[in-house]
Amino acid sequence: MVTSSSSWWQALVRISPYTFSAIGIAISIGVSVLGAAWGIYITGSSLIGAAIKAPRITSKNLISVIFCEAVAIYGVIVAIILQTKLESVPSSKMYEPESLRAGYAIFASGIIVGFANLVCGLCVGIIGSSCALSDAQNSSLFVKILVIEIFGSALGLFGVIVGIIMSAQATWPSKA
């Protein structure tokens, strides 16, 4: 049996809540940008390849790249919101339960938003790729696949909404 002095709980409680907050904010923006870049890579490469056969698809299929870029913007917006949640706390109150809860809430919010946007970027990228390839073959499929792409893009918004709800739990102890 593990003693309480060497447990994971003791390790997590001794890490500053500001460290957890900073890691959450970094994950929110970093992983969101990674998802957007990955989606743009998938969509862009298929778009360029399909445009060789049908050059007419290039301009209207750029909407898929814009949807992927929106994923990065979601991460930036949430990172700004999370950054505004940080407040200075006296060192005597740094490890109080309220401080730990605020740090963990910002951390969890950043992880949720970052990984939801990673999956959203991949989803939109794959659907955008299939949209470009399908549009090159049959132009009547563009709008039908675009509707599916919009639903895929909603995954990122769901992550943002859950992240904002989670960050509402971040209240730091008063200075007095």
Second form
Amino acid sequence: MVTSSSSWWQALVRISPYTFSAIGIAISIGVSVLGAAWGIYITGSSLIGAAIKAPRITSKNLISVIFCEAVAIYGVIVAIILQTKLESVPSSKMYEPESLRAGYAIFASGIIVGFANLVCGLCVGIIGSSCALSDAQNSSLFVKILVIEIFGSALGLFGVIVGIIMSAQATWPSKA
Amino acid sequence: MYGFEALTFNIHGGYLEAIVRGYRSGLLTAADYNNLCQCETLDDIKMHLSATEYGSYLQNEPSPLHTTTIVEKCTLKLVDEYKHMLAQATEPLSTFLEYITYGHMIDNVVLIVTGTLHERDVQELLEKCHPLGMFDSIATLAVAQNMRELYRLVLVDTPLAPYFSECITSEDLDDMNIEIMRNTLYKAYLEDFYRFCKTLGGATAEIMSDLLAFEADRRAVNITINSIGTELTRDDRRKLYSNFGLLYPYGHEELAVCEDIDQVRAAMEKYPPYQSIFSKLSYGESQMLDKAFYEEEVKRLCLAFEQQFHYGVFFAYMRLREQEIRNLMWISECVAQNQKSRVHDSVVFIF
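Return the form predicted together with its partner chain of this protein as a structure block, the form predicted alone having already been given.
Below: every chain and molecule of the assembly, starting with the one above.
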């Protein structure tokens, strides 16, 4: 057991690793969905207004909405993966370093995925709004701006990859 | 916070911004203007316009057509678009859109007061008022004898009320005083609008400050040129200049003492953005100054559309439409009076 005398340190270490894990899983899905929703409304409001003058843009520009939605799906996938990593340990082993490590790994994974998806959703949403407005004026611009959007959606993917690598470290101590 | 408007602008303003950008795509292009300039009669103009967005507004007009009818119907289209946007807007966009029309209100007030002074019929004057600047009690303006009554009877209930504090005098209304009143009101309006845009902050403040500063400077030059040789004293002239803009305060000092156009040119050439305008004119010529200013204004208004997530696009669109209506009026007048060689004197292409 850690023997540092600071009371803050004691308090931190005494928080159950399951608390950290649960918060991590919640953040992974909650904040990802926040990012996706934010991006979708940014794109959607511009798309609706621009489609009044130029109805031809609606079907193509739904791609922007789909890219934003993908971000929410990443969050769900990682949340499901993380919750399969939870195992019960007997209470004598709950504060061992290995359990704490597992708890922190799940927490970190959740935060990584959640916030990466938040900014990715925002990025794709803002670009999608500009894409809809530009497409309404000049249809040759659509594919070019879509390339920018694809780069933007790669950000969420980075977060998912790192999050899954982190969660692979979540090994709880064996029950013996 | 400047730079992060993209995160929250679309909640209230996204739909309307997309709508106004759709309207902008309907502005007449250089190709349309070339077609219109080659028309022989007003019916040709009507036929060309029916292929553009003005079609539904002009198709029920009987021939023979008058130029005033064409201008009236085109203005009606602008008013319909404006009312559509105003109906859907929430604060602070709705206040912003209303600010855009106060200039027309001032023009209408001055029109009615001047007309009444020259013994014209009120109904006839009401028909000539710009529809964007109408308010409920506008017909009562004909009754007022001096500015104090004007304020007390009619204007205290309108949005123009706060602009009157600087120009209430008990003098009777005559031509000179009315012009001074118009310019004083407009000065107060521009300063109020500038202050309001600054409170909005972000990209709106930056873009609108630039557009309004240009407007203030242009008005300062026009006031100077129009008051050369009249009885307006230098102090009175200085009081009509707005207290913002590129020319404030040193340019205003120089303009206040100008006595002819060449001195105005010398004062303005110290400012690089205006030097390019004045360099297009040869010495002693002031007729083309209006067109040069309009061209510069159109260039700046088109630049406002380059950025997304701000309110400047609404202001820019209204101004561009008004420029288009001016163009159409000039073309129609030239065609109606058979002076087609002068058509390109005053048409400013938007794109």
